[in-house]
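Here we start with a single chain on its own, the form predicted on its own, put down as structure tokens.
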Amino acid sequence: MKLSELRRRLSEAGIEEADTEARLLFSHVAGLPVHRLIGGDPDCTDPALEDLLARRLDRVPLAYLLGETAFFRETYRATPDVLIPRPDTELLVEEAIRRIPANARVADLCCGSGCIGISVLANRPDLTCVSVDLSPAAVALTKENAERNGVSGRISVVCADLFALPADLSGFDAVLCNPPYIARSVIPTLSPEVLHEPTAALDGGEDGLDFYRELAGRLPSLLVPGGIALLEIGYDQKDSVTEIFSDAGCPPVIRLDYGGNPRIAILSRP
């Protein structure tokens, strides 16, 4: 199959970045860097491109294909077993490198692929973390993201429920957090490439709130007084997590992202 072909293709089906994603498809099979492809027309035999065109326009993740996205300034290996790293989230990274205190210990909660707590590590030496999920595959998922990306010796992972959390894991300086935040009834109207990644990470109860109701009860016991929680949220938010937390006597500061949405709210432990 011709580039021109894999990027037609592609556009026909309706992918909004076919050019993009035809070169990166077809490097990932062919073996020739990506830059090699501006402005020529190879031609690849490898049955497998076939086998990936097939499933990218059934809708899978272009990283669930490639097995692997970039994320802030690291690389991770992505799987169904786990959300996608998204650009959204790179904010809470910042902000957490930029406020989380010398030498602190952190707790990545949800932690999905692991890239927050990785990458906060990745640009800060100093800190340790511990990053936490619900799911096996994930936990097992981080631990060769933080090998991948030199921060294994900084990190320790541990396979546990939010809502039913150890003991021992309390006492933090951070705690950072995106957790599932997706009303139930609108997870079935979000796209197609969506509806692959796990429905757990999307799923944040009736109304969306459940992980921040839970999150204000435990900050009390995660952090210590004066530590700082950083987590995500989604555009429509703002209001009903500022009540949660502000109930909760931890009124949080809302970061906008670059597109102008509320995104991460970002409170301390009085």
The other form holds:
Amino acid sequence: MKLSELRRRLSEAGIEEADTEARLLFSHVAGLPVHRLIGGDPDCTDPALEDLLARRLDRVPLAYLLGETAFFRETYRATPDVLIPRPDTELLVEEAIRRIPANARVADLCCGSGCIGISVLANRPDLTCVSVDLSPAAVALTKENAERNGVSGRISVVCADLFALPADLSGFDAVLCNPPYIARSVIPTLSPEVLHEPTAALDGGEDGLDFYRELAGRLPSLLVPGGIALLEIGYDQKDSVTEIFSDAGCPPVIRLDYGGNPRIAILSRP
Ligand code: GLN
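Having seen the form predicted on its own, I'd like the form predicted together with ligand GLN now, please.
Time for the whole complex; same chain goes first.
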């Protein structure tokens, strides 16, 4: 298949970034760097390309097909066991890098691919992190991504449920978390790409707020006095998340993302 045909078939199927995706898929299968595709229309006869195209037309996200994705200043292996690292979440990393005090002990809860804790460590050599996820596959992937990004000496990865955290996961200087926060009834309406991602990484319960309620109750043990938490939230959760943490004695500051939507809650334990 020629590059131009790949681009046309993606575009005809309504894939928005058809040009970029065609180059990335082609370069992935043909083993050519993307810049070698500029200005030409090479042909690739490897049947793997047709197979990847068929899966992409089935709306499997590009990151799963390529097996990796860029996030912040790092790259991550991405598998269907975890949520694909999103540009939205880079703001949380940026704020964490700026705000976490020197030599802090950090927790990244519901870590998935590991991207939040790992990108923070990669850009703050003074920090250590305990990354936690319920899913054994996510734990394995976080270890692999830590290795890939050169921070495996400063991270430990623990398989545990946020709703039943072992007592020794406590006393952190900073807690980072991008929990599942989609209201259950909304999940079937999400884009077909998102529906290929693990439901457990999206489902925040009836109203999407279960994980924030649990975190609010756990702040006194999770954080040392004066410790900070940075949490990703949904675009429509500013008021409800503010109420949950204010009731727990930790009123948050909400920061907007670059699209102007509420995106992170920042709070500290008195
Ligand atoms: N932002 C994600 C989405 O739009 C949801 C991530 C989450 O639930 N933590 O699908």
